[in-house]
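Taking the form predicted on its own, here's one chain by itself in structure tokens.
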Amino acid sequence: MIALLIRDLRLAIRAGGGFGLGLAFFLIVIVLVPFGVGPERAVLTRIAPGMLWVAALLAALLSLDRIFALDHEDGSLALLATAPLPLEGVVLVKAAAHWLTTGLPLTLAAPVLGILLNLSPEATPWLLASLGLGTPALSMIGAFGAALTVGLRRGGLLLSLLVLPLYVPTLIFGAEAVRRGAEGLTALPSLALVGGVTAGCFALLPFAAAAALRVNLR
């Protein structure tokens, strides 16, 4: 697993969808929205905890079609499939190569773009707390949407149209978090939910997700 890990995280930096493009897309929304909403920074500091989490969302879904494509390509999925390790394994791989490239990056800049937004030092613990617990969830879901269109021409637009409903609990969960910290109200409960997200998708979206290639791959 250590090995396939090593060389996901090579393919991921090497083709182009590691940590710059997540990065670059992220730190441009986050320029454009004062030039859209205006300088007020009132009006920022209220929006930036959905718009932080809105950004990071768009941001990992850029890179979501890279996960099983390359080796799909190159005859590297089908290896993988009777390889002794299980397809449940290789999907929680892919899983973590993708956070690492690109969720783990988006967390720890959220704090430093969140200053153009105006956000409150308060909030920025609960916004890494936030991003660390809910970014992973975006990563499984988004290796589950990988696995139903693998395999199909043109399916980027397809997999953004499948996983974008299932980020919805994560995003709210998460900026609501956000939010009551920046209120200086407490964030345990929204951040158990954001885990509890999570939990879910490492429990059951594996299977789900191996079932699917195994289905793509006949």
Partner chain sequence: MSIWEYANPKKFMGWTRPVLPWLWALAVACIVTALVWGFFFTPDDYKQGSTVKIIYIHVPSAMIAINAWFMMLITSLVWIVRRHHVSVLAAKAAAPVGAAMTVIALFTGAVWGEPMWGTWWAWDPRLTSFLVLFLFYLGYMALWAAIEDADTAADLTSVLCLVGSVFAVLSRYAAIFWNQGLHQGSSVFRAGRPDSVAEVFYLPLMLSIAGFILLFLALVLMRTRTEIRLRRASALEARMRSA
Second form
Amino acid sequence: MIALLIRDLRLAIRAGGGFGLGLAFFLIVIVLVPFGVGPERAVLTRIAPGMLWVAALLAALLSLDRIFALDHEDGSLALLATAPLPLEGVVLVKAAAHWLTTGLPLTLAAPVLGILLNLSPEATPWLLASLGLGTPALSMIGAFGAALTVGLRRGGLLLSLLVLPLYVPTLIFGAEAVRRGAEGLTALPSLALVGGVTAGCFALLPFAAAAALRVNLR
Amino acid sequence: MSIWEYANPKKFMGWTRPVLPWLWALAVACIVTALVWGFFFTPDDYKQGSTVKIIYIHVPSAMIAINAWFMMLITSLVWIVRRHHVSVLAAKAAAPVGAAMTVIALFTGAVWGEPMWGTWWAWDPRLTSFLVLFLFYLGYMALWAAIEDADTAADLTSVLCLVGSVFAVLSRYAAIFWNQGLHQGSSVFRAGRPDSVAEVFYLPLMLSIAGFILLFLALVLMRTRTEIRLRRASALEARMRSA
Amino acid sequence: MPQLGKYAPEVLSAYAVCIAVLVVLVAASWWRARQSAARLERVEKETGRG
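Switch over from the form predicted on its own to the form predicted in complex with the partner chain, please.
Full assembly next; the chain just shown is listed first.
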């Protein structure tokens, strides 16, 4: 498992794609927001938590189709399926690699971009915590979506259509935690719920994703 | 003789053929009667005026919208466990019907909400969950359309339906947590309570619900028959080509 | 025609859209059913089965 993880990380960094692209996308969306809603600082402060979450979510969406597609094309996915490692484990590792290359950098970049949107300083720790807890769920759900669409030629667009509704609970709880943090309310319940969603995703979705992969490799 | 015999495609085609005309006749009769009754012969509500008449289409379509997904969940499970082709084809047949009902429920809700709440749309838990449900229907249908191999499509959409159900429920509770809404709770099934629907509105509403259920059944059976025919035609064509 | 009062546009449009969507749904389903039946008949004739 660890060898697979290291291999995936190395591939992601060398290809350069997912790593920088997601971050750049995140930056651009956040820069575009004030152009759209105007530069009023009070308005920006109000919408900052939600915008940061939505932008991070879209940025994570960008690189989802690469989770399995490349391995499917060159046949190494079929090899992995016959390996002693259960396919559920492969899915888990793939999701973890996706998170390490997109979710984690996004989380670390978010406070910096928060400054651009005039996010209140009290909310910054909550932003870090909720993104840190929530983005793994995004990766895991995305891995499930990628497993469903891996054999398809025009899978990318379909993947977004399938995955975005599944992101709703994570987004609601995550953005809520930051918003409450920004208003000085207690944000711990929302944060706990984000963690709950993530834990649930990691407990159940590897099985669903592995089932989908087996069907697609048949 | 077990209940599963009815899932044999040939048998299914056999027993649905005589049943369908009756189902259609009953469905049309119920819906026409209920809507004419509701539209022409029920009084206006003292507070809501004539908008109360929207209830005869809003409530039944919303019920079908949710229960169609529930039916798809069950038939998908049956496909995964017992591999009955008719079962998963019924799920495929039900999806567009459910999506159409969701659209009706959302639209009638919007035009009802505008005069009553003063807004077409509010991000209320009930409304939000319906929008999410609509997205799920779209994704489910898109996945069916995208995959060429029939069995692969059946497997993958069934898995999506299961996972989607979990997330749909989760979204509902997330939305409640997120925003306490404008929409009242269900006002149909609480007989004898002062805030339930009054008797004059109740009977045509029940008739309308029955009509929508019958219409749903008729549509799903007809569409399932279509899917079975198409499946058989493709299979015969494939056999002809390979022979 | 019942007196709908000031909410007439809302009520009428709700009914109109509902009926339109249902009619389109039924018509599309019926059309596909007929097409599939015709196709199956043709294929069955060609393959000599049925």
